[in-house]
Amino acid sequence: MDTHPPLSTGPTAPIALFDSGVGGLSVLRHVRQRLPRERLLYVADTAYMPYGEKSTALIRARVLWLAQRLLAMEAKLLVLACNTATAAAVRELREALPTLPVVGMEPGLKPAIDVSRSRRVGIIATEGTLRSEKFRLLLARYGAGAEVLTRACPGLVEQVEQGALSDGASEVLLRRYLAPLQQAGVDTLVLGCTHYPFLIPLIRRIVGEEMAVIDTGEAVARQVQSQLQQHGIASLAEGVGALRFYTTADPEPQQALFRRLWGEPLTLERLPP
């Protein structure tokens, strides 16, 4: 990968997000909720996705791939908008572009636990996330002296691409991966994959209003915008920033989609080359 140092890291520049398709669009709305005047770029890698049942050097490739491109669209920080992106490559981001501020997700566990009433937390996320150094290293971290239970969650990532919000199949999925963690008398559930606070209502049905639901969108802003401040980097401008979509798939078929679950009118364009 080249590792030139971004064409422009000045306030004007914009943010890019991106994820192996829509679920970093939740991550995005928190962050354009907080940091209203920056220009932001969002980036769906639906030519790969899912990401969850990928190799590790697959992931790690095309997130050095998409990174190379949002460079030359001159991006002052790059968020990895996606669980298993983070685990499996922003240690190498990291390297490869020492200079540029990264922002990655990780499952919010310490959060869990510190609202856990049980000391029981469950935390569902892909196989990828599940399955990654990173992730051990969380549970190590702050996992002692609660019980912590994990599923995969194989088909979920799919079906919010499909726009299946809340169809049977998407309950009947929910319910088989929820149903061990809810037997074990979890109290706190961890959202560990950006596509699953799309389903927050059909997992509200299943778990009901008592459970915590951790979702890490609203952390990832505030590190956002604590990056830019540390670097100076922060918008100066009045008004609110541009936002432009893409895709490394043929945007046509992902417009609807896009729209709704953004909930206001936009263009999904390609990806440069």
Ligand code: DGL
Given for the second form:
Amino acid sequence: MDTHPPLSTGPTAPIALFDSGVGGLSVLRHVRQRLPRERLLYVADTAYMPYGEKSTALIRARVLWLAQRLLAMEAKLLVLACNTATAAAVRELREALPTLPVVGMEPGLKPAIDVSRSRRVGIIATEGTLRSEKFRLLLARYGAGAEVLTRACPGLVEQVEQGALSDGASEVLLRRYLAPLQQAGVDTLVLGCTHYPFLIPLIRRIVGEEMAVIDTGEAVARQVQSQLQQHGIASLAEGVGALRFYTTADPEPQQALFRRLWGEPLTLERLPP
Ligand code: DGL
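Hand over the structure of the form predicted together with the named molecule; the form predicted alone is what we had up.
Expanding to the full complex; the earlier chain stays at the top.
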């Protein structure tokens, strides 16, 4: 990155979250609930979705480019609401923009080990997350306390992006990916991709109510809150902050899905160039 844009770190500036697509909305929901006064920008990099099977170099380039765009929109804090993007690029992003507070995500292995009684934990995530160095380090740090089984889930993100949250094809895929974990006696399942919380009702239908299901959205929202406090940039505004939704592709075909997953009327805009 050759330029270092001025940082707009005032309390009135917005927080920006991004993901390859709609997955980060599962994180946005927690951030919104915890920090209702904050102005929030959400960006879906739909033009490059899915990230999970893309090269690390490409994801890094996308993350750095999007971060520049969001800084131009005066973001005061960036949330990588995507495990794959965090695994590929959070370190490079922090190096490139050292004064910008960045919150990333990783699969909730530690909380999973804390709750697992069988000491067998399953993690479902994208190929990109599971093959990353960051994930290897996570396993090395926390994995010793339990047997950890991982499973990449190609095709699942695309199902969510099509709004197929409970159809037959999504169920077939999920059953195939979850069966080996269930057979191995896993009692705790980590959702290592922000798209997967939208599949929780279907996952529950397959694994039942006994399995602990770990989603890190709430932990990320707490982390965002603590960063805002630490940097003295929490919004002091009265009332509820504005919320804006952007995509890097044509907004029209995506609009209905965004409304459905967010559960409220909204206007999806194209990310300004
Ligand atoms: N939602 C992203 C994650 O948390 C990945 C989705 C994708 O493959 O684009 O990993």
